[in-house]
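Consider the single chain below, provided in structure tokens and representing the form predicted alone.
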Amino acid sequence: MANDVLTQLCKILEERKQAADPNSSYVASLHHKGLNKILEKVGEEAVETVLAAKDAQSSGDNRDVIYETADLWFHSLVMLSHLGEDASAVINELERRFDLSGLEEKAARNNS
């Protein structure tokens, strides 16, 4: 279910990317603005999203941490697009990753 979410979002980002209006579409503003306002979007996002996470642990509330990731997500794909790949390139590296260890495959990264 979440791979079909995913998915059909990436579709609609790359259909607004293409052929939407910048004045009347976020997406389509954005990638008009070019990488930098994307990447700063992407950075405020994480921002939020690791200041929702601290709050969470404080309340046990996890609704904004929630709502902040899927603003990350969602400029993340943005900036995927951008660079002309989506969500497919990300869920085949982790599933690349699947029968590694977390600290080998850093090791491997780090040796390269």
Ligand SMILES: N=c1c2ncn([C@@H]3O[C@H](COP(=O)(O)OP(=O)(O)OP(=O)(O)O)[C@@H](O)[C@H]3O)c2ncn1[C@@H]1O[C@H](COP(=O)(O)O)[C@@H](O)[C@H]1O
The other form holds:
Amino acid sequence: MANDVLTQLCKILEERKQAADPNSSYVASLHHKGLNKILEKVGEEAVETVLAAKDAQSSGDNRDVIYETADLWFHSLVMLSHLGEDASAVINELERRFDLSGLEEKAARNNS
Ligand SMILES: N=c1c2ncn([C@@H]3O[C@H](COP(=O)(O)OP(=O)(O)OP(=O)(O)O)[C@@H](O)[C@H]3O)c2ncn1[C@@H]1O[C@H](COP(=O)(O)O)[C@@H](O)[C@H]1O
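Given the form predicted alone, corresponding form predicted together with the ligand:
So here's everything in the complex, that chain up top.
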């Protein structure tokens, strides 16, 4: 399910990058402003996520950290899209590491 949302969002991000008006689309406005603006947003959202996580630790309320993490993921996807990539490239990399760790576990079991 999470993957479906990412797939749909990536499709919309691609459409916005290709065709949308920067005056009516936030995503198109970021592409129009360029990579430095997108990176500034990623950095900003990363800091906001870290601060929200620290607050969540003391308050026990995770709502803000979830909200800020969604902002961070969203802007990271815009960054990838600007560079001609999308979420599938990252998911493939995570999958590769997962497979790799599976093999390592198996090898460790065989050697014991
Ligand atoms: N998921 C999101 C999403 N998450 C966050 N944001 C925007 O990201 C911005 C967050 O930045 P800030 O919190 O710093 O808010 P801000 O002060 O308004 O931003 P700046 O002026 O500093 O750039 C806000 O403007 C949010 O509206 C998003 N904007 C769009 N989407 C998705 O992208 C799709 C396409 O959006 P449009 O391009 O606007 O049609 C939408 O259908 C949504 O699914």
